[in-house]
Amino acid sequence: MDYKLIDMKVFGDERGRLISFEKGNNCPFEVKRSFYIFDTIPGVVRGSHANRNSEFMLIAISGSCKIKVDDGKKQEIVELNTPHQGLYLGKMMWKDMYDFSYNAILLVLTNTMYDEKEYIRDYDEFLKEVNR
């Protein structure tokens, strides 16, 4: 599965913390557009699609969440609960966003402009290609 989890290094000293993201250093990519998802209703799920050309990186900047990845063989869930570790998400991965806390604040990275036509919205659509 393409995917993996990646420790950021965190700066800080009595003032506060910082992590920043770096093409190459702990950001696979280079980032052209970010967005974040907050006040999730319980019980919602977010994403639901696969991306044929994006790349993601998903943070829990705030509380935490489950994300569900499946590349069409496997699924597999992570937990995001700190914001100083990120989930990378390549391409053609399926993505279920769930069980948001409370103030949970998901912040998204990704390599490419948004684009409606890369996007695949329908589970048995994305077994198709995935699986060709």
The other form holds:
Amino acid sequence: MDYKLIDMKVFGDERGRLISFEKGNNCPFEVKRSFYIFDTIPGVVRGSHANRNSEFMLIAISGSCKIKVDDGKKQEIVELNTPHQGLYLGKMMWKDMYDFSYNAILLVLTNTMYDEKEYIRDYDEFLKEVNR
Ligand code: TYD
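We have the form predicted on its own; now please give the form predicted together with thymidine-5'-diphosphate (TYD).
Now the complete complex, all chains and molecules, led by this one.
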């Protein structure tokens, strides 16, 4: 499964804490785009797609959520509940994000510009492509 949880170094001092992402250090790719998911309505599932070209780093900078990752052969569930951890997802991983806590903010970093054509939003099509 092309995913891993990355523990981030926390720079803490008497003023508070700070975490940095840097290519080759704690982030495997060069970041071209970032976005964040917030005000998620209870009970909804977000994501539900795979990306042909994008790699992602997901960080619950506030609150928590679960991510079901699926490589077309098996599925695993990862919970993000601390800003100290990032979930790296490789290309062609199907992901469902759900169980967002109240006030959850999920920060997402990726190596690509937004391009709807690299999204696979149909699960059967994903299985076809990933098992090709
Ligand atoms: P969507 O892919 O459905 O979000 P998620 O997978 O997190 O549930 O995207 C929601 C909308 O936002 C959709 O209209 C596309 C748009 N969008 C952008 O314009 N740029 C982006 O970088 C992202 C991630 C989404």
